[in-house]
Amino acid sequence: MDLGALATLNAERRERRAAILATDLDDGRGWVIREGDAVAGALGEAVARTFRSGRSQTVEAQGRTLFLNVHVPPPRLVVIGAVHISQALAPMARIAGFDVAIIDPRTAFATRERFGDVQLDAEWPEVVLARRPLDAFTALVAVTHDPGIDDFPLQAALAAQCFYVGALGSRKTHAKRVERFLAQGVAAGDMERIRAPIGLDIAASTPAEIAVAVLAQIVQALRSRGPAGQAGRSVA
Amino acid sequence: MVKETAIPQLLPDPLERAQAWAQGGRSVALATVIDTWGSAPRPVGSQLVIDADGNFEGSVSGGCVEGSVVAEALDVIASGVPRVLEFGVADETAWQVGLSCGGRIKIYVEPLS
């Protein structure tokens, strides 16, 4: 591979676009294939299959042995609430490979000083999510404790089939949330997809420990989800 | 609003590192897992990047064979010719480099030109 191909590949990855680096294992030539590029014949079929599965593989095409290394965008984590837990969760999740964004309309909470260079929007979730919609490759965590802020993005996450939807709050708080959501027309089956109380039960106590419990639960959901379209439904 | 980056910066990204090294005038090789059998430590597609001084970023195993891959990569940088490496279970009697997990991996090592 030459530096030009590597620079092209990295540019695609930075823009969150799926790309394949094809390498001819016979002569060492390497080139970038973007999703949607027209590729003819047997190689075209292999490329389509590789993008679909997200699995890198060696293929025989046009009499050559090619290695197709597919790079898919990292999953996103959207955190509603620029709170103490989020300060721990954001760097941990980034190390684990998530593309993290924090949303909190309370400007006293959502400050650069508290969150460094993490993507941070001091706006209402309604506004931010209209600009950057949720999808099945996104985990949503709501931790403000304020229904006025948390409810909308939680419902949006259910509608968008986010692979993980978690909400901070006690069982009592969640019972009230369930009542409220059902009254607003959310399906009972969807309510079961909200993880509340949030996080794996590791007896977490501090904000950082709770962040570990939440991140572990997100990874569990990501790695145990079913095929596309079933994301988020396969875990209890 | 802070600029959005697709690639988390807290853990160095091997391909970004390789690009930065090459643009800074350093000679670079890339090692990529192209096939695995059994319980291999890293999946197909995993990458390790190496410069001519033996600095590296990323991984192709759980640390079992990186030392050997780096040594091979230095040869690849010097010769400019790619090569394929295979590693299996460690043979203790032969003091051979290998994987303790019981799997086998095939690694493609190429120069960045």
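Quick caveat: nothing in here was measured; it's all calculated off a predicted structure. Numbering follows the first chain given and starts at 1. Here, rigid core means the biggest group of C-alpha atoms that superpose within 1.5 Å across both forms. First, how it differs from the form predicted on its own.
- As a two-part rigid-body motion between these two forms, the smaller part of the chain turns against the larger by 74°, taken from C-alpha fits.
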Second form
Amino acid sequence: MDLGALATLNAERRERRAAILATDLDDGRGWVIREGDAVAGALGEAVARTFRSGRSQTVEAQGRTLFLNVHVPPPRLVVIGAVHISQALAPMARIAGFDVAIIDPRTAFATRERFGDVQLDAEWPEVVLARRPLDAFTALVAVTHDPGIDDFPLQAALAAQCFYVGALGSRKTHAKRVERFLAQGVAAGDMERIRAPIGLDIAASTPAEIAVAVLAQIVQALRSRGPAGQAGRSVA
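Let's see the other form, the form predicted on its own, since the form predicted together with its partner chain is already up.
Below you will find a single chain and nothing else.
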């Protein structure tokens, strides 16, 4: 492997950014394609599919046989609020392959008895996210119903281009959230990225059912990152 390509690839991985090491199987030449790089034609289509699926593959493009070795950061789920929905969502998300963290400054809720060995921070989101910043391969779910806890991480998730941003609450609650955020300088286009009400529309009613709806919407967003990632109806 070319040492320059290896250094570039390792730098992208350290920063939790997706990249592909493309290798020409005919002559062994290799180069790095970052997610978002402009790649035209059939190769561009194959690169986009590879980034979305997270699966390396061999493709025929531009008259060459290429191996696309994709490196995608493991997806993270950060849940703001140690509530009943979170108790159901955390183990399901871990089974689905997500690194999960629960953040809630309310120590009566954020307890080991309720969340076992899930990463749990009984601190304010501002403090935790300063240590572990959000990124494009993180989903953020805010479920406390308390603007004093939820608002900062929601705005941080929009700024970090998290692939999924969801907030619990009714349409009336979200309308008030929109008013607050716009007054604080959040762009109207960014507000459209918040899934609220949260979760796919499966008529969920119990905390566990809502957790299923939310996780399904998160997976949908992960596997259709980009403009198509905004598809999907919400429920809770």
